[in-house]
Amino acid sequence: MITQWFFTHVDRRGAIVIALLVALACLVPLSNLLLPPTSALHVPTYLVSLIGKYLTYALLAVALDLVWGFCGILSLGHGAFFALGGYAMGMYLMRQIGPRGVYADPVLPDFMVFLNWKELPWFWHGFNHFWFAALMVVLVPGILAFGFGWLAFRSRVTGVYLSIITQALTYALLLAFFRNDMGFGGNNGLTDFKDILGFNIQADSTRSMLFAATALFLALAVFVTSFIVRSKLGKVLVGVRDAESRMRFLGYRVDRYKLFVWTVSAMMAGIAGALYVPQVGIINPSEFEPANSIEAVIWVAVGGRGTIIGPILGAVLVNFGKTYFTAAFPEIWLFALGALFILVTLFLPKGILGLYGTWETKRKDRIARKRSEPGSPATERATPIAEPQAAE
């Protein structure tokens, strides 16, 4: 029963994604903890923690692919969203400190002993408890997102003058977040974190769990958004990306449905973003700067826009590619990004697994026609034998 219910809401590929995550999030760190260095399946954690990096950006691009790809709306602000969520958790990280911090302060973090701040502001209090900071992981991203989707599909606002709004507010953030009299560390951001939930977070054993909640987390935002896609709501969805105005005329209530999807794709990000931090080492005003949406985006059309699976495998591939080339040829990976982008554009507009699609159904197609040309076997059996006529 629970299959059945399973596989209804979630594609063959899906499934299998799915069932690979899952995989992942076991069999990693049972490698990095249980063989030794010597053994060749032995995974180290500095590869650990790299691939559970590139795993929060897939749950990024994956948060993308739901209002891009199924409902048309293109953010380029999104990774404001999972800022917000690194910083809520980051927040809880600086609490857990006391006073093993430089300035030995037990309530106060360096950066505001520093900046001769004298109490606590009011917002950080609550994170020093983890089960506040996991709500204001998707709280905060989630109340901005509907606040904002709000005004915007209220107002009508769409196509690239939304994109361009996006893109300010994220900017807007940055230039906040930047500021030492905002309480957010400022330019230097949140660092120096100790533990997590009572552990070290510089342990393999915390590195390898810390993977295997992204690879979970992962998992169950591919299913959410397969869940959403495959439901009525998700055919409505594609009908507002393809004829909003259709839409509109058939009396569907357009803003709703766009704001509904578009705050829990906000909140989905936040995730990814509370995921990265830990795993990173910091959060700082920079993942607000308008390019890392933007590559966000690229993500997504690299691996195929409105496919679920392509986002994780276009932010798999791409930062791969950016992690060779800014340590083999710095200079010019930016311009690789952007010849990128331009040529998947051009020449996959429906990204790589696009492209595995359009190859598999010619494939069909192809042996579907040399199955139906006279003097194949299959139109050989399928063609009866005329019986011989009896002598009169």
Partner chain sequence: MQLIRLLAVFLVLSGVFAPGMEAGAETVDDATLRPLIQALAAENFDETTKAVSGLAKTGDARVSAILNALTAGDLYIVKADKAVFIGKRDGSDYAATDPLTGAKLAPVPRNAAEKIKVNNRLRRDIAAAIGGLTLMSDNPAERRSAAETILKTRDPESIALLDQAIAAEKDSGIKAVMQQAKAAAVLNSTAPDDAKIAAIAEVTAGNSRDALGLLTPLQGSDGPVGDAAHSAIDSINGKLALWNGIQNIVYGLSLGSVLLLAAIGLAITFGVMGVINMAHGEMVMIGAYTTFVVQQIIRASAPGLFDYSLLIALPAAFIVSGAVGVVIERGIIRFLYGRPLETLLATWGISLVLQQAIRSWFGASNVQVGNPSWMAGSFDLGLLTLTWSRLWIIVFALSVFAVLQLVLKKTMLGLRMRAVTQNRRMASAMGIRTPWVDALTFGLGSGIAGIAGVALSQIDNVSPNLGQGYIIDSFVVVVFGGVGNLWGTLVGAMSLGIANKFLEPFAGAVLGKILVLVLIILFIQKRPRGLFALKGRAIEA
Contents of the next structure:
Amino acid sequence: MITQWFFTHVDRRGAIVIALLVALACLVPLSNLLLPPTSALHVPTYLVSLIGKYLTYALLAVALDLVWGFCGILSLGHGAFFALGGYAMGMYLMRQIGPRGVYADPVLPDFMVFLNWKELPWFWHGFNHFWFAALMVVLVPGILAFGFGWLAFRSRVTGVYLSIITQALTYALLLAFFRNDMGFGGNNGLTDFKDILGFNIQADSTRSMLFAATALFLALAVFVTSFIVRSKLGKVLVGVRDAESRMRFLGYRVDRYKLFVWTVSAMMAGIAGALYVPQVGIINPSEFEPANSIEAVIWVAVGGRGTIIGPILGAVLVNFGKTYFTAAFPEIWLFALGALFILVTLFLPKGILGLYGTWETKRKDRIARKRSEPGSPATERATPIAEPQAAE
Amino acid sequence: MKAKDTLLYLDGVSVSFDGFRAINNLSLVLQAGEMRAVIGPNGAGKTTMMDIITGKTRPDTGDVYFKGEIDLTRHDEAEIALLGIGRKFQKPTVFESHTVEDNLMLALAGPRSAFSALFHRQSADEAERIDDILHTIRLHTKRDWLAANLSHGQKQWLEIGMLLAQDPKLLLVDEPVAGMTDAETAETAKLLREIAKTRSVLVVEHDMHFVRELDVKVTCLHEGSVLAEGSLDYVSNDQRVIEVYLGR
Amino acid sequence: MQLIRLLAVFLVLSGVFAPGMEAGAETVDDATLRPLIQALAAENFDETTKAVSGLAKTGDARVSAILNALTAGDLYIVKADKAVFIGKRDGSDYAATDPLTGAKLAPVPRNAAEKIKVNNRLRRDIAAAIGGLTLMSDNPAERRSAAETILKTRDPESIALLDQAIAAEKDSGIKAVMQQAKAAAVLNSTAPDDAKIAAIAEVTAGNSRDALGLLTPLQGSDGPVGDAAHSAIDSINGKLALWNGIQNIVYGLSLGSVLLLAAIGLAITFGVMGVINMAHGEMVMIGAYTTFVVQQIIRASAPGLFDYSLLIALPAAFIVSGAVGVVIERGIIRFLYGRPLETLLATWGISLVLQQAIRSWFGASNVQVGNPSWMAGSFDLGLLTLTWSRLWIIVFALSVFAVLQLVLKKTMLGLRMRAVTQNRRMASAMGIRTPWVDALTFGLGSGIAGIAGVALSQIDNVSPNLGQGYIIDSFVVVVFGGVGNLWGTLVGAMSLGIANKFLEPFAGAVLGKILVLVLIILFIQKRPRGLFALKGRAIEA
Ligand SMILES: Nc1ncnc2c1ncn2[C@@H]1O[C@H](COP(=O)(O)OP(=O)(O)OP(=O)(O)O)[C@@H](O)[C@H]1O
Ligand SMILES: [Mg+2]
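Okay, that's the form predicted on its own, but what's the structure of the form predicted together with its partner chain?
Okay, now the whole complex, with that chain kicking things off.
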């Protein structure tokens, strides 16, 4: 029953990825915690956290792909939603420090004591409860995205204009969070976390659990995204991407559809940020850098936009490359990344998976045509996957 | 003439772009169940007239009423589509990354909210309607094809099929036979006449053979207003129409 | 008695000052000075004060040195005979000199001498006295600074001296300062009301900020003086508000010019060609580095040309950035026309490569780009002080804009550019070599970015990240103004600059900037295609 329901909403590839992620969520913690460090199958803790970090990036990439790949909205500000989710989690972790801070104030985080603040600002209240923080992780990015999207989509801001104002959005937030009097720790951000849900955040077991949670949330995101894009709503989105005005003349309220995925996507990005912060141990305003958001776009482009697995692949591969290069040849990394962007846009416009996808749809299409017109040669007239022409 | 009892009623409509009057004091009335052909030279404002009816362009002045009482200038594209006005674009516009079947599925009349779309399951009824339309537009053998792979003429037909799926009261069809062979043109004329039995249709076309085959009342537009109106023979003998459009 | 004293004072003063009008300070014979110097060593401060003013009134050129020594605590008396000398510590003795003649005296043992004490009040008086003295100096700078000192101390005692000095002063600038000083002193004195009211008028005509400081204390007093002060303050405040507005506009224009410079190349590559050129900032950066290299070469080979370095750097930067632009267009961008969002990704990649290249080449830290002398310094315009660099940037940005307009509107290249960007297929059908025009257009946009880099190198740190700081602002300007419209870019840049400067005072620089961004986000909702939207079907799609 449930499996049947599951398979009507996820294709084979999605199912494999979900299975893989669930398996990772079980096996990696087991290997880290139970196997002796000498074992060849032992995954050291630093690696657990590193892969965990990649998976949060992958989650961000999936969120971005939902709006860009399937609906043609190129957001250059998704890093903002990621960072807001991260800050919400960071505020919870800050409150958990309690009197163990340097200034040993039972309530105020260190940076507030340092700034001579006497009491907690109103927006810090409630963050001592995990459930509240968890709610904020989705609500804050969600509400911001909703408000922003409501304004932008209703007045039909599209293409380049939309991309630029999303960039302005994250830039404005960057400037705002750098300010000390915003109450988010200024340019140092939030750090020195101790506990999460009562568990020591440095402990191997906690790190393994955070990893497992990330893998499971990513699996969930894959499922939700599959569910959305395989529904009629998903088809409407692709229709909007390819021919927005046609969709309107069919009677669809395009702005509401966009607003829906935009908000869902922002919430997913928020969750990604919330999982990211405890694993890297810090959140600061640099997460709002427009460059970060653009990098996320690159992950999606490299992996293949308009697919669900592509962004995951792209995020993990690019970040693996980044980790490797910045350690081995620090001065080459930017050259490599820059060249990657250029080469992918020139030679792999549909990304790594797009390459495979093109081949597969061509094959299916050919089969379909053979079936419909027996005897007639299957001529190729156009690229099977239409170019998304979102920007025009 | 009164707006009442008409299906579509345009009166004194004008619109200008940067001082250029694309539509100039245009008045046009369409009765329920009527099919009308609109002709006119390039730039006469035919497409712009459709833009106004479907809410894409707001007129500067003038009345636009649907079914005698609905002021179309107060509604946007999506609302007007839901009121029952379907439109085929001059340049065929279908969803190229969707299959033929999905194109029709998206056009099919039904709830349009995002929420219902998210949990939509295709009913047997809907499947049947799609089948019907696929047969009507003669694309039933290509239902799994990506629309991008259809020929130009097939795309035109698919778009007409999508209009049918929308189940509108009024169809606005902009140059449906552009780029079609003579045989396809004849087929299309047949199809439109068929459709016109149950709905009102407004066809814009340059192809005079096609217009003749439709055998309906003709309106000739020029520089944004009506130059002549009547049977095709009447209009095509009008001195001014010959001058600006048909040529001697 | 009174008469005699007056006469004596008159004689002394005329003796002191009459020739001094021409020749500056006068020398009074030692016999007059000695007793006064001796009186400095009086037991109480009041006596000393009197002696100080007595000395000052002699107007003798040597007096200021003595008074300076007094404030510095270098004036001593020999305990035994109360003789005054200027002492410098020298082991257990004081090396002594005669205060008047400066002749060396026999060293005085430290325990045989006593320092003449001064307190703060006395110090002030001495400062005022010295100020009064140098009013007569033949060095104009000294006279001016003396008058300015009085303007600060507002010592009523110096009114008489000022009157003399004003009568004799030939330099109108210094005279004005003296008049201000006198008015200030009058306001601080017990002069009759009408004198004070005249002084208020005088002060009001002068420097408004100083005047506010002088008049505010009077505002509370009753009677005509208080009223006059009150209305004077009102009028000054009105004037200040006006000038404040003017300052905001001028500073806003100069910020707007920076934005315009940064954005104008983008208005071509992005606005006209539709390439979302994220490497635009790097073109600016390359221009700035070209300036650096040009200056290095000039420093090494022809230091005399340094003042012309920017003029030489302009064409150089245009060529270097333009050439880089042409290479980028031919190598990468030409494959991406019609896919604007993909040009974004590719050019972002290019920007990373260029940044890293410059970093490997010149190092990651700032390089030093010098200002030629004509960029340094400032000048006054009414109540506002403008730096030359600010003015030059405005002039320069507007000239670049004008030249670009000319190129686009009046040259064959401009015509072809517009033809290609409006309808590529048609243009090529008409025999225009579109690839060539594309490359040149992109080169032009990049070259102009390079020129902007020359200007920005004068007001910003030149580092590999220079471009990153401008890229978002540039896009915001172009989008705000309306893509594809140079005038829109101009108006967009200027209005953003001015908006920023008007928001800054009450929101702070950062918050002001945030507010501007938010306003733009809201503005785009109202006009989704910017301030000066291109109209037509092609755009609407
Ligand atoms: N959005 C717009 N902005 C500017 N001008 C427009 C716009 N829409 C239409 N026009 C102008 O209005 C005039 C009428 O155009 P329209 O497309 O209605 O002509 P048409 O009768 O459909 O011609 P054709 O037979 O070539 O399709 C044309 O000159 C066109 O350039
Ligand atoms: Mg038309």
